[in-house]
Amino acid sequence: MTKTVSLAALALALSAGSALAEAHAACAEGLTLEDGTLTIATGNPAYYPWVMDDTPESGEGFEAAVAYAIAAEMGFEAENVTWVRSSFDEAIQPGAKNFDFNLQQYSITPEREEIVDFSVPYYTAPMAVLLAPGVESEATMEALQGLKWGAVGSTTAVPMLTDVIQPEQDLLLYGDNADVNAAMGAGQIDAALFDLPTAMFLSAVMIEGSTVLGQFAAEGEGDQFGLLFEDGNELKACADAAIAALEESGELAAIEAEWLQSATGIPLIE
């Protein structure tokens, strides 16, 4: 009887199982640019712990993960993810898109959201003080006033610059984070705000003798990073409720914890 009932409840698992996979699919069916093909866009290049190796398709890394694990709750096998790549500030630009979605660390904002759409979040990230070579600083707002600082101009860390941190010297801003760092390994600016796991990354790999002083604590929702789709795009529906069924399943945590642990320890500003 137990044997019975046993076989049964499998059955009736792997049918709900099936039927969830069938509905995931169809939730995307006639949306991609090329049926039967989902196109995901990262960074040019992408770097750790976002993608490791500047390849995408091996699934390395947090968001090439991230990525794979969401077309495969939208229904999409490995084999028919096609990636592109596109530079930051081209692929929020408004206009038709040559992906899906994008991901290479879009923080969700209203200013943005004019533009282009955004999933709901996966990945809530603390911003991080990166120091340039040489320079010391205590972890505390008035210290860091005294520094100078420099930004990418479309990144959310200006209004956190200028509204929180509110330095003495003026702001210089750049084009891109490789600009920020040619800038710190130069000598122009005493430091910098990333996201954690980027200023780390920065700190062991790119900037030698850069040192990552402290993070701010995430309040309210944190710099939330999204998937970036064409404004009205209908897969976004789609790739939220992937979203929503990892973090359900504890896969998305599982993803974080593999490719960002290490991105903790550092002190917090007050």
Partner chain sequence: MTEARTRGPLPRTRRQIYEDRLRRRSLLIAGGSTALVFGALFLLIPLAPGWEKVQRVFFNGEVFARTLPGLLEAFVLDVAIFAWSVPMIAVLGLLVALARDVSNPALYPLRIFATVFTDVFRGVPVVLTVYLIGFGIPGLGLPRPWNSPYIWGTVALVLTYSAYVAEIFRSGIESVHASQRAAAQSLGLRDKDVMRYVILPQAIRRVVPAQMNMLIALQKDVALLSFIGPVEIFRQAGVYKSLMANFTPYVGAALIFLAVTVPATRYADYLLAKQRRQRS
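Switch from the form predicted alone to the form predicted together with the partner chain and print that structure.
Coming up is the bare chain, nothing alongside it.
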């Protein structure tokens, strides 16, 4: 896509073969950690379908592909993108960061925004209910309240559970997806709340016999994912423009269609 856009620019302005790339590059110039290189952080490990096989360098997986598309919009060749790994805590701790931006399904919340900066969202994920193997339920609030719930403690699924679903039994919270998987295997929880792509991946690949019961309407309850910047990082404006351009050109939607399963067919929970 970027190539076609550049080609169009070339055709339009003969003398400005690289004018477009330069215009983009100018917005990032001098703002990255290392001149001419864009350093992007992601999770350790990075999970499918966001990053395939835990190798973001391949550009495969939704977030890896989005990262390279944003980098290209900002004027960085793929070989000038370096990857580092970071935990959530490293991303919010005060002090110098080892990344220009960090993407690992960070939901944008007003509280977080007081400490760090987020780009405009590159994806909006509805929340979805993953049922443990052998558990049957209905996609109604009443049925959901009777389940034994689990979730990953660092996600926005927790306030969703405590404020919206309000289960009858106490909640169990875990450190990561693998632990939720283990708890399901041990029969300790009936259901867990994830963003839809993660829920679909877990049910299809990780937890045999588990099913995605339904999704919540993306509006309002949905999670908007944004790139995370250190508070006050001026590169944010450049990345915002890049994401807006990708959205306008339809490239963002194309990447989404390529890497994230279609969510049609997953019933809505009222």
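Worth saying up front: this structure is predicted, and the values here are computed from it rather than measured. Positions refer to the first chain, counted from 1. Here the rigid core means the biggest group of C-alpha atoms that line up within 1.5 Å when the two forms are laid on top of each other.
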property: Did residue 198 shift 2 Å or more between these two forms, C-alpha, core superposed; result: no
property: Core fit, then residue 177 C-alpha moves 2 Å or more between these two forms; result: yes
